[in-house]
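Just one chain is shown here, as structure tokens, and it is the form predicted alone.
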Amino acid sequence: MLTIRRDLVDAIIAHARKDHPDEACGVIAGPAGSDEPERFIPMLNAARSPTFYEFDSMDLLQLYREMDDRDEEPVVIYHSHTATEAYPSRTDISYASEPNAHYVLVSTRDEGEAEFRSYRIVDGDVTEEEVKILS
């Protein structure tokens, strides 16, 4: 189960809406081993695509160095889908390389309501998990 604060959920959705019609992506870091998302880090979609996201390799290297320095890890890795449901694509599954992370997807296909879902993706196996939002 992903337990996450309301302000972080709102920040992910706001980022997804801001970057629409391109997919948005980012990370929420937390203390290593804690499974507690704390620090919101919106990233640039280097692909600038409505159907695909890609972290810029230099930005990602810098982020991992920063997380190492702060004794953090990626607790949530998020991105948006702009025209489809919030479910990992085959590409999303193949790129999922953090077995301890929660993979959050937000669909912005409906202007009035964002679909927010979380998954664990380990060795190509996708498991949807409950999301508990703290106020």
The other form holds:
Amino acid sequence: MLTIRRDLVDAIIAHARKDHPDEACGVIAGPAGSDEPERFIPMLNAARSPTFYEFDSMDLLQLYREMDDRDEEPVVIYHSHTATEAYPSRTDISYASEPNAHYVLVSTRDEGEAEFRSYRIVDGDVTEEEVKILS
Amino acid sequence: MAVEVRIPTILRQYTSGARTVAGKGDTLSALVDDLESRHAGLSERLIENGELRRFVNVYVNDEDVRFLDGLKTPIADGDSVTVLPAVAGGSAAQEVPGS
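Return one more block: the form predicted together with the partner chain, after the form predicted alone shown previously.
What follows is the entire complex, opening with the chain shown before.
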């Protein structure tokens, strides 16, 4: 189960809406081992594409170095799908490389209501999990 | 003296859980061979058909080796090498830009 604050959910959705129709991506870091997402870090989608996202390689190095220095890990890795449902694609599954992270997908295909879902992706297996939002 | 290599979480299964390992080699390619001799399986996760895998990033000091000389990038004693899987994906089922 992903337990996450309402303001962080809102921040992810706002980022996804802002970058629509391109996919938006980012991380919510938290203390290592805590499983608590705390620090919202929107990332640039270096691919600037409506069907693909990738963190810029230098931004990625800086992000991991900063998390290391602060004893954090990527508790949530999020990205948006802008024309399809918030479910991991084959591409998402094959490149998922953080077995301890919650992979959050947001769909912005509906202008009125964003779909917000969370998954574990481990060794190519996808498991959807419940999202508990703290207000 | 050797080179320190930072290993990402997903590849620590090959290093008995170690976050950093020591290695040696004049080039990145030689360094990977040296690591493979003690951490069997690591090389295949980094290299495919003689090239660095598209969705694995390797940095020598602070430089992405794609902007240096790839696997031929020279390595010197005291350099620090970082391996990070790309964070990537998207709704495209197959057509992946740049792959």
